[in-house]
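Here's a solo chain for you in structure tokens, the form predicted alone.
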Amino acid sequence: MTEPLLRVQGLSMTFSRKSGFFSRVGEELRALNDLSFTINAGETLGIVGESGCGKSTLARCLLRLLTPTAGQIYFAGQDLLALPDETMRRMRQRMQIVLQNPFSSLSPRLNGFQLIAEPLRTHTTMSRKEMMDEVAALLAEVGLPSEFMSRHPHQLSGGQAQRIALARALALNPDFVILDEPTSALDVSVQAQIINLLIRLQKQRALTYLFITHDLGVIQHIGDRIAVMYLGKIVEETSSERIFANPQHPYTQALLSSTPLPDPSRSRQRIILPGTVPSAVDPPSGCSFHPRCAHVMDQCRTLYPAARQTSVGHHVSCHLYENGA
């Protein structure tokens, strides 16, 4: 059996807040809680959940921009958390990230050439002429003409800025790209263009994606598998087709009910969840979703459900499926 490109085991991340005007001394915020998953080469895994569930913290832990409290991260068979800093720096050439808002991730002082050539200057010995040629080729690959080399971020639309950010991420020819809400700041029509561009680039370059989003409708068109997160835990994981055909966790069902249908003659019953995502500083006992769940049972309040395989490749953490229901 082929080893997955990325394997995460028991990943947890806790932040300690020692003091603060409104915070209690010594309180801890558990952003990630015992996450385990794999991503195969050439695959797209979607991570879906509401704001505050730990998605962006996960992205930063995978790149070792944050050091997890516990767990293991294996990339191409290597334990990332055990690598020396210089080895990890070289490894990042194979692992890149595209952030949600390109205007916050692109320096306003640099033009398109400088922004895209930055990783080339850091990690290669290319001459300026070679960099110019490479940047022009990268711009063409993401659908921008070479004159964008002289433009600064304030001269770009949101879609153009995100294409510059994507070209920069591709400059070192990575194997793995984390896409952290890459379309949420864009107009709907531009979102579709960027999604189609990402699909084309994945095929051309044999890329592996981790696609983070709060919108199931976006990931439906690009994801091979989807993992649904709630308060730092994965509550359901399966193929994209199964999630949309048969969502099993009550939280996944609620997320899916809020996704618009492309056919205006069809409708689905909207599930309105009461309240908001609980605080990760003081999470509920038992299943963290139970205060908002319409199917709550006594054991939900005291015992967190183990992940169960309800069908081949479909795992759900919910007491509703304890007896194979």
Second form
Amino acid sequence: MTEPLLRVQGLSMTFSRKSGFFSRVGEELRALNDLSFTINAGETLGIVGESGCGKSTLARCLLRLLTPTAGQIYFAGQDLLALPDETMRRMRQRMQIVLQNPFSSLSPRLNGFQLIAEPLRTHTTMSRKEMMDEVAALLAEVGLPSEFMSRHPHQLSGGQAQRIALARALALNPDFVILDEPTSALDVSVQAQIINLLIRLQKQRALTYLFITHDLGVIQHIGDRIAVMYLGKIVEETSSERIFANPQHPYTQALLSSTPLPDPSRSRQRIILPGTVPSAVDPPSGCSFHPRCAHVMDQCRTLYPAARQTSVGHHVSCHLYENGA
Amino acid sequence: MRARVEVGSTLWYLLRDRVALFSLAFLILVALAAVFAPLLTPYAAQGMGDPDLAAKFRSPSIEHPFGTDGLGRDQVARLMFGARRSLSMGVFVVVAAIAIGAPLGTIAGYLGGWVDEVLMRITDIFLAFPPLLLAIAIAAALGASYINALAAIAATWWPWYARLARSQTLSLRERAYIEAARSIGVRDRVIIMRHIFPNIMTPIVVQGTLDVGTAILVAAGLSFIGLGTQAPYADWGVMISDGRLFFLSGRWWLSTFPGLAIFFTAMAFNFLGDGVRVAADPRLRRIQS
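With the form predicted alone in hand, show me what the form predicted together with its partner chain looks like.
Let us now look at the entire complex, which starts with that chain.
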């Protein structure tokens, strides 16, 4: 079996906040709690979860914008967290991110050319002429005419701005792109265009995606595999077909039931979760989902369920499936 | 959310603000009078300090609109030559303070951690002294001269810009586009120069414009107690100081005119700074048609 492009082992990120200058006790927020997963070259892993479950923290840890408190990240066989800063800086050519809101991820003072050329200026020694050609080609690839080189972010629509951000991410021909809610700030009609563009680019450039979203409807079209996160943990992970056909974790079932169906004549029984997402500063004992779970059992309150394979390629962390059910 | 700052539109709004425009015109006039002083007055030699004892203590007249001082020097010429020092002092103090404070504050805010601690504790040490007393102490230690007074005032002033730059940088550092630049692998130095500096300059320039007037006042204060410009040259502070002994004996014009010059100039810089502040912030702009 070939080495996956990205292998994450036991990744944890704990933010600590001192409560005061003289106090020793501080609050700890476990944003990521012992995550492990792999992404193979050319595939798309969707990470789904409510806001506050640690999705964006995960993206920042993978790019080493935040330093995780524990765990390893192997990218193309190299342990990213062990790389010296300068090696890591060069490694960034191969992994890029597209953030949720293009208007905040694009510097307001720069125009389209400057924005897209920034990675080229940082990592290559291209002349200005070469950069112009390259930027024009990138713009064409994301479906924008070359006039956009002279536009500033405030002159763009949301979809156009996100295309510029995408062109910037592709400029160095990366292997791996993290898409952190790339469509949630956009209008629904534009969302579909961007998703289709992402799918086309992935085919043309053999890209590997980590697609972070809270919207299962979006990920259905693009994800090969899907991991569902709840309070800093992956609770279920399987192929995209199977998660829609046979969701096993009660949280996944609730999440799926909340996704609107495009056909108004069909309706589905919605599972309404009681309460809200517990605070990651003070997570519930045992399974962190137990206070909201309809199937809660005694052991859920004390013991976190280990991930278990219920069928090939389908992993669930839930006590309901412990007896091989 | 779309922060949009364009120099062109800022200028356009500034020029529509009558108070700011009038202040700017006044300051340009004063600056021109300072630069072209030798061409504008027949008493250039007196402006530079030469005495003319035959004409001493003349009260204001057509010949000498602001009178003459105890050495017979025409007060208009003295004011114009004095403006060179007073105005340049105010501007240079602020420029020097920004040049020192802004990079330090930006670096402290961007890097954080121990660098931030060390730099900010140093600025705290400077801020712990009353600024005027510290300036007097430094100027006295360096010796009384124009350039030393400038250095002394700038030394008490830069911590304010360091703090301003740091706080602006802190809020900017969390912006997604800074994070995006880091994820691209842009070097910290380039991020500071290209993404942070241009975006924090607006509040710094606004504060700087407001501060020039105050710097002129402080500089005049140092000159007044003899720690600034030395005879035979004069600035406005020196002129007030020279005239103060004669004020009650009826020679009111000696201190009054340089005092008014300082008053109007400082006020003009304040109005101008306020105008720049409003013009640079789209939320404060009011459409006046």
